[in-house]
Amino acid sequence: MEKESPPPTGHLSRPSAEASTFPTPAGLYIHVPFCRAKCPYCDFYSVTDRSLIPEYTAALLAELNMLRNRVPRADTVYFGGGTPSVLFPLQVAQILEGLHACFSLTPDVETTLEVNPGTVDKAALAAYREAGISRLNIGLQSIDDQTLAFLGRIHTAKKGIDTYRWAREVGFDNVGLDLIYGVPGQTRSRWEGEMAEVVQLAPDHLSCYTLTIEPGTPMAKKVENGLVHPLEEQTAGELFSATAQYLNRRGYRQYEISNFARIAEGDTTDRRSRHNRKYWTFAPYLGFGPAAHSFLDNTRWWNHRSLDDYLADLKAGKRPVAGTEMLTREQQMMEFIYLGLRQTDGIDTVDFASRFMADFADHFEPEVTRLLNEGLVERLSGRVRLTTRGMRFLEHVVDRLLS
């Protein structure tokens, strides 16, 4: 769940095959569209027929070859899903070999694998590390068995904690955990109790997401039928604020709306997700696999959200692209504002002026002044960023700025 990228908004021309002009190293994203079971709240694309994994792997390697050297260099690889840990370590190793053959990866490449407890044992984690995975992101989601059952997870709290400990025991020194809060009936004290137990484990990174009822999911149908009653918006907002306050006081620096990196005393290691930051900073990235998105030279394209269509195109020797769009200057500005405000560093007004040859104040005053007076944003060293209170109202702030 850690991954995020801006949604596509249109269908225009396909990107050219020429090398990118981006000086920033790219990120490479691999979407693994397989799960043992579908979680009722999740709307990421996946299927449960794992018999197709060998065919998918062969198709993926073909897709990598089609974009060979499309970017000059890459310094992150991220296996997301779905459930990437349903792949055998040998299959992960095969994909990594394909990436190394097709792209110039930096020596310090950050290679992340999303892992769901209940799909791996200690030996598998050791084999992933041997294959070249340097960072794990474990879908813990909760350490409360009642919450895990509500979320439809296949693991228990004990299995989730065991998975984390196995990762440490086999030598992973960069491990992140995903958590979901804001489930029906959850109180601040109960949520802080969960966070206390998680913080004691000392993960390097935490992604904390408010439960969102996505349209079309089984969870949404339960809400429609009155079987599930979501938390009141006010309560969910209070839990959001409590999360940031609690973790910031305990050595986890919030650097994006939902993401926190551990800061150890006397340690200069940057534990922020290098890959995810590409999505929020206009860095280039290439996505492979069904439903994967790519962004390069202000062009975005996305693959078929269907494993069958994906496999069919590659079998026919075609790239599995479902649509593309070239971002206009106005769209780029909009995304710059939205993605900047997602980050605790906020919007760099100097970078805005350099990128768009326009003064930030000319475009967004006096609305920024009104937001300042309402305590929703603040100015600091040439930046405009959300206050802690303002983070609860990100969409509202963005709508006002862009109106």
Contents of the next structure:
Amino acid sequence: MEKESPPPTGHLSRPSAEASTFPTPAGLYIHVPFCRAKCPYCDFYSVTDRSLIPEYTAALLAELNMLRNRVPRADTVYFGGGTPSVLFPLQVAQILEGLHACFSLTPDVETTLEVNPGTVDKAALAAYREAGISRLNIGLQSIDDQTLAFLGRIHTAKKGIDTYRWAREVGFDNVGLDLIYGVPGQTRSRWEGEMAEVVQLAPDHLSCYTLTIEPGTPMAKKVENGLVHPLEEQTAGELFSATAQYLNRRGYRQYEISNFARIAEGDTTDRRSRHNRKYWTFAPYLGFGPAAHSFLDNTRWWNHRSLDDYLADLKAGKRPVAGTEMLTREQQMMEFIYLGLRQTDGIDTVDFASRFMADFADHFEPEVTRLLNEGLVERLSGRVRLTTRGMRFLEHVVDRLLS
Amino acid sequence: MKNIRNFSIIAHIDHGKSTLSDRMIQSSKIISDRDFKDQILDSMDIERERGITIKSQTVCLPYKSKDGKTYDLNLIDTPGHVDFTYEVSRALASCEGALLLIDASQGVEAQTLANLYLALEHNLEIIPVINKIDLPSADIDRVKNQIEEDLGLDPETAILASAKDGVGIDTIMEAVVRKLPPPVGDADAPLKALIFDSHYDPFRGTVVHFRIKDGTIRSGDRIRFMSNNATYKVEEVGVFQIVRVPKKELTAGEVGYMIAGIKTVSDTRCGDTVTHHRRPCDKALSGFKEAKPVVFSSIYPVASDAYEDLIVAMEKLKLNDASLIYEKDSSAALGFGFRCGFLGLLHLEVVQERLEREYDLSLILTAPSVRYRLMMNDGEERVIDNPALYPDPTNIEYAMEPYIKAAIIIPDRYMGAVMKLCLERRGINKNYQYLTNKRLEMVFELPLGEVIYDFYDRLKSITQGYGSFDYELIDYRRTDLVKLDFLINGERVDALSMLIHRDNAVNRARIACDKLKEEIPRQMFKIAIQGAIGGNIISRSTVSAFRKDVTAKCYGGDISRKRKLLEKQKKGKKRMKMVGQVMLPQSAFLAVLKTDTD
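Having seen the form predicted alone, can you show the form predicted together with its partner chain?
So here's everything in the complex, that chain up top.
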């Protein structure tokens, strides 16, 4: 079913060199639904009662087994959450062992673990590396203790920076940091000051997310009750533009709305998150654990967003799937456009043509020309992508292209 | 004729009329329980969903009485809403008696009274029925007291019933036989029959519902409508027993139908008299009126290429709805559409819903208007119901608007709130009287234009659902009329214009600008919204431009969610209209109708 697109015509690289001859390797995602404490802004699924971790690990192994060899090859493993670093290194090792037993992983597999600085010490990081983790993504979020307190994080800025240093010391050569900006009261100069310190640390990868008030979170409640005043849209927009501008000048190339990879002179290493790019490039991925999503052969399915339901199904020998959808051609097109525009590579119009047997221009003119004239998108050979200004108005551009 | 009873059920809305009809039909066994759909007489989807009857229907119920004889009980269903008073009156004119249905917990309400008065005007025998006695909140003594005090009827004759549970149905059937008089008439006299309804059958054309007063009608007869002298040859006569049951003839006292090759229902007039072409009766039955629309609005398809579909839909709808009138209309903002006249706001909503649902159209309706009379400087009188046709105000000497007499019944604790509402709507309190010690009837004279928007909703809300309302048109009075326009980025949107009283203009304009601001999606540029009378800007608001419109995160689980959102937006956009550079959603056209800030 999954058809491989023709080799790239442009100079931009593909996720894997063999992509043109073999099906795109899949990504494997493990959702670890446990946290020491819930952050008030976060709407990812997790629980704070960690007594069920052993039962969860067993269930997860069973789930892996159920999808044994569903994809011919995988070249990424990603432990997300929740807080994956609440797992003991031994548990991580056990899960990795399960993954190796059930799937054919490429020799250069990228194996990422998300780490909350409040849950680890140097020894733990060393043990994760020992267990087979090759990349860490540390939820630093901020290097300002006041901001961390506002975000309800369980660690200080110092602990965050220490964690990063330990990661380097124990030998991780691929470390990413997560940052949140756009918190109430933040100014451009304060945010640039934070970025300056972070850039000093020279992480390989940066994810910078605007604080988003997700409906149903405690933070949303506070906004509703007037206890928190979100940043004005104008300021948030300026911070968004300033982020890309600042980081691009300091050796971090933006490759997705919120993601930046370090480029160094004379070094061709691709430090983009290989796993996360699966989501944006329509590549197959399998998700395990509660609330995890999978995408394979134009079908997407998702697990129960409840640890209890997840465990119950697996105990009964059933797959813990809560829902499935098969994407229609039109839906695939929508996602292709949306995901394409999130990336600085933009929409690959050649890939579009071969996937949908339709000419991109035919389909989206005259809106593309209008957007070009307004300076929101630009055309490169075989690609259409957002301009720097256009990035700030992604949703608006997509909305116009799709209607 | 002695074995016939013709009757209606009259009630306030929601007092259980349809359910009672259903039970009576069930007990007559003309339809098997298996085929029985609840509220069988309300056959349109909208009727069943809203629980209201729009088109009245008729059914002939065979009933074996305790006296051993079998009777034909003709139940003539009546529409239950204030917009359709005339149709109710024609149905009642076809009966000798009526069941007056009163909800045991709600008691007597405005339409109970209005319908009772209508029935008494036709000299009908009344049997009060207290329904919903199964409800825990039922208060039978209170209702009996109201029957005596408010209605002047003998409360001891009231039948206790629960249509839902089937309680009291036989007693009601028996009372219809015993208490209601049989019809009188002369089967050999010249034909005289009253049309009280008609509906459209795609295979047979118009099916006329009528009551034979005198004479006999057979298939093959040549008949004549006395209002317009149109003649037709009768193809079939018969009675309704849910399905049509053809008969050889119908004779004085009977209620039934006639099919006579009549193309559309508009060719028949509710209230008209049918007679024989060759041997006509000397005088038509009294009380015939042309149904006159009182509310006007323009209907446009959201997608301009749907105009052809709208034409077809309107034509089809018209086949079945004689009271809908329309003519072509066009708007600079909305393209081609129709200017329509309705019997009332409910009628408007029903038509809109039917067009959208049955014909899958997406529509924009302009602000409903009443019909104004303009006295021009040159002595000419002009009648207008469309803001687009409003002439240069310097040429108008003065304007007149229609007034209604509204009767509102409320528990007396809401008197202040109702008074305030009606005075805000330029009402004049003519009278009020206690019906019982806590219930009050207030009579107001109100401009119809103040009632057509959301008066009934407001009344319901300020009286917590207890207020009930009935009205009739009385006359035209002088008024200070202005045309309020709205400009979007300096461009006048004709479809948003409205005719209103000058005193309301500033307030309405301000509220409408605020509502439009909420409804118009933000864009990359600032959008100015202005309310204006002539060249005079009286209110304004601004939709600010986007400063940022981007979602930070998008990983596995977010993609489906995001796509669903995009799909929803896309669907929403189909219901938008471009005005210049600005997208106006369908809801923006509704927003200007709101008179309140909440």
